[in-house]
Amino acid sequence: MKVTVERSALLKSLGHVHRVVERRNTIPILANVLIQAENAKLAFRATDLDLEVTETIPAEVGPSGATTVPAQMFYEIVRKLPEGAQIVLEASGDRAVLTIRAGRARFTLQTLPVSDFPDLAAGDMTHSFKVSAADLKRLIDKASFAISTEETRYYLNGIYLHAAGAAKAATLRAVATDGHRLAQVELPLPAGADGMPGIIIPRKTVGEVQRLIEDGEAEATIELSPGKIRFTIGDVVLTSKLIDGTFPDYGRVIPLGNNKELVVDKAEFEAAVDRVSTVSSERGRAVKLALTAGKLTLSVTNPDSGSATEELEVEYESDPLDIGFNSRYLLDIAAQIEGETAVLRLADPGSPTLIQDRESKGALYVLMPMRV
């Protein structure tokens, strides 16, 4: 195998790709990038056995061939080289290495059996749709933030992705929740995607997608079965497992008598809250906030570094409230709000309150409340 490539091309494609591999492996082959060259394309596969991520790109390839190498050594190699250089990769059948040349500089790598690389078989896909990569970059964004890490609860460790609504209405929903909070976003159900499987995308496999999309214009295919799914953006094709349980029945945590509106400015809100949370300790991090007609009381007590209230004019024409919140939750949600609005809905200082963006549709957001 000889293939030559220009540096920028292979940086930014093994920079894709070697993310996948953890750093630790008890199986040596996971450690490793697979490396094809045929038809003037160069393709790297790499995988944790749950998550597959695999990118082409045009190569001047001499004889073609396979082989293996050590993928954060392979992608380290890469960044260090100078800009602009053409980098010749060698292997030849009889020996277990790749040779990396560029410039003066020259390189080895061990090899391993491209007969050991593991193949995350997709089986047959159910389902197939396209989105914009904007669209599939709001959706994940606005809801990943409330995505559990709590092992235990392992359906809730990802993004759980369904068709909902009826016909004319129909749309592509994201839930994900950590028993804190939870977000909803949703777009309208694109065609290919009615009847689709409820399926919970895992949290790496998210992260790996929000990091894939580089040009918002592009398009994304999803294909999806059961128990995989699959992403091709541009070059990039990402299949997955998906997560193996039941998403709990989240209808039921969403407030729908909340008749107690405040309407905040969102960029004085959140900076409101930021300051006052300055004090709070790391453990509680509640934020009091104490409602009147017109006016919004914030306030911090810390029995171990002192106190802090601030207050905001906002609409509020409800009976007085006082209800509390973890101030890093609050503040998780109000960077999802793209509009100058926030509007909450609150009940009393037991019961979830829903927050939404008044400008924008389409994603809603439960808060919890805190003890203060």
Contents of the next structure:
Amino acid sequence: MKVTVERSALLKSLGHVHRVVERRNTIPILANVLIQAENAKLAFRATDLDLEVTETIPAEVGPSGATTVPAQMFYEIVRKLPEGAQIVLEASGDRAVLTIRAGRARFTLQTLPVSDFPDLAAGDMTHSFKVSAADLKRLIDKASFAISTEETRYYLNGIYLHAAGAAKAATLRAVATDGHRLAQVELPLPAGADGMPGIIIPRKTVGEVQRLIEDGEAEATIELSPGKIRFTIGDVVLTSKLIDGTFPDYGRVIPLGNNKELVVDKAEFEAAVDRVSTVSSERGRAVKLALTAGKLTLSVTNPDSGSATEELEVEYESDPLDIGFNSRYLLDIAAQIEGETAVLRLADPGSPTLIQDRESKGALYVLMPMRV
Amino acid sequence: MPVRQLSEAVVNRIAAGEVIERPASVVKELAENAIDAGATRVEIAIDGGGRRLIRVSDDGFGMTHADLDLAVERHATSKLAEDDLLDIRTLGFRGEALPSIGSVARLSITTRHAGEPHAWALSVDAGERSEIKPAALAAGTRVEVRDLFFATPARLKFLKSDRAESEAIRDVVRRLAMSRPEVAFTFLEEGRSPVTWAAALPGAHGQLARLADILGADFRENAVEFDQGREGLRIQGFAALPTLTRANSLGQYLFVNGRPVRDKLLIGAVRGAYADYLPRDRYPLLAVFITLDPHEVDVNVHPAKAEVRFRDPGLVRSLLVRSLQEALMRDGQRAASTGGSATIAAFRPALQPRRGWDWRRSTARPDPRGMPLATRGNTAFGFAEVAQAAFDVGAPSANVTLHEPASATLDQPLGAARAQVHENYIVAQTRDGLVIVDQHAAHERIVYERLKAALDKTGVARQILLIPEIVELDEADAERLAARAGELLRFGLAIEAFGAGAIAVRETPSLLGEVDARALLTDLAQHMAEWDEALPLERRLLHVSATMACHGSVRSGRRLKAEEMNALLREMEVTPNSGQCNHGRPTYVELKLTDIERLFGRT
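Now show me the form predicted in complex with its partner chain, since the one above was the form predicted alone.
Whole complex next, starting from this chain.
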């Protein structure tokens, strides 16, 4: 195998794939990146057995071939080579090393056999559809904050993606919850997605997809089967296993009948919550919302340090109500609202509250209160 | 005052001061006599910490009338045939015990020799001997010592409490019993139930049985056997896995030609052999039996024979270290069952939760009115978020059902990984049990062994010092260090003699970073003076490797896939010493199916 490639192209794609590699491994081959050179194309692949990322870039390929080298070290070498360098990768069949040459620098890296490299991409996908990168980004970004990190409810450690609604109103819906808050984001159902199974995308995969779509690609192709999902974004193909579990029936926890409507200026509200929560302790982050007609009083009392209150002019016409929330959670949700105005629908101090963006109906958030 | 010959009684009392220090010495002398007399059963009874009564009965040869007559005379013994102090094959030989005891206590001896028509008895009361009278005894000898030290009140005052003296006696009996598994011992003590150690079969099996009787059943399950010989020297015994340790060296027993002795050679050698597994302040349990030609060892060093002197201590030490290391390597993957059995002990049948659990009425619980969702069980989120209400998102469940094991992996010693729990523990299934692995500890050991192998292969890189550091030591230390410069160089420390009493350090191991050469050399010199080895340096290097291993291994909290877990298990099976982490903790525990069944009362 012999390939010549420009440093920046190599660095960018290695940057995508090497992130998948865990730094400490019990299986040596998982620390390696697979390099395949064929038909003027150079492909890199890395995996952690749950997630596999492949990126293909154009390159000047001499004899074709494939090998695997330690991903972290390869990436570090390429990173430290001078900008604009032409890098030559060369492997001969009889020695288990890859030679990297650029200018007058020369490295040899020990390789492991290609045949040991696990292949995750195998298997048929049952559904395939396309979404714009912006839509995919919105779907994932707005839901990901609510993903649970608790190991004991492993089926909450991801985003639940499924088709909801019927006929014209059918949507592609992403839901995440950690038991305290829930986020639900929708898109019109793309062609090809109807009848798709409900799947849970693991958190690490969600993070990787988020990074890949930052690069401003126009469109992403999503293929899936009950066990796997594949995202094709530009030159990058990401294949991931799914969480094998049953997502709870989240519909039951969305309070559609809440009748006390509070409308706030989102920016004002966010800033005020942030301000009063300064005095809250690390442990209890409760902020109390006292509602009377047209007025919201936010207050935090910390027995160890002091207290804070702030009043806001709001639209509120129902009976007075006192309710507490975790300020961190309120801020997380406020950060997802893009419009100027947020609507909170409340029932009582012990029931879930529904939060939405007044302008856009594609997303809703549910938050459980705290006892204050 | 003119010079005069001391009376025999006074001479005996002076001698008694050396031989008979405390009641335990009496028990030791008498029990050794019993063993030397070829007894198969020895019964020891004491009262008042041995002060009021010590009685040792045996079924040995006994003594004839003539023997008995001489036995209580000073320097009379049947054990030294040729007057050859270099060829001692019995426990005693000095001929001092009985007269010494007789001079400070009320001693009575009843004995029956097979050649005599009946037994004879003799008593000695503070040095005053009685006539030998006929007595009744079926066989063997019975020696009774009453009112010990009544003739030397000063000595009596120096005795410790009865309890402490009893404990010292028990220790003597334990040591003797360990050295002679084929002899049955009974130990009776006022106010305690009698202890009997039945005679065990000769050989290693019987030895282990007796050791387990004395050191506890844990020892039996966690001991590895070693047995090596070279040039007429045989070192044999049982050592505990590094996971079974004590905080002091009292659990380490050394026997030379069947004689219990205390020798710091043992402690040093054990420390060397276990250096890789144990922190400095833990001591493994072990019993070492050294057999060698009596000419190669001098037992006549100490009146109570508690110390011995080897003609070639270096050989004994190196063979001992090697035997221990080999035994530990061989069984290094064996996990201690101490963990396993402790686990079993910790298991309790789950209690049925009571119906009216009262936390529901506590203030921490949100008011259930107006809670449209089931919140039971979800409100108790710990202190931080007591008041945070939650949805019903289903019961907690670990993701444990996914790995169907391949049948072949079940046959491996550590079995097939079934699940990972609490993000740190791998649960694996074997054909006959269940293995729980601490993933971080296990991987750390693997990485450490790999680093060590690499260190062995490539050698330790040395940093050359800009200005050689001159360390002033005392002359003997400096010479000792200089003599071992070659060995130290292997560990990356280049030194050379720099005149009398000074050492020049030219290169230091780069692994250690900045080295305080003075402290290192002082430490080394002291250790060499005592143990004749360069352990402190090696230990420091290994400590650095261990720290590197810790950072380079899979942390707890990392979720492993089935393939990764199985790879770890397979790697553990081929890595030496993978049963313990670098700190001597077990890396895995095994629960046998029978243990599990016992938990459920199925057996």
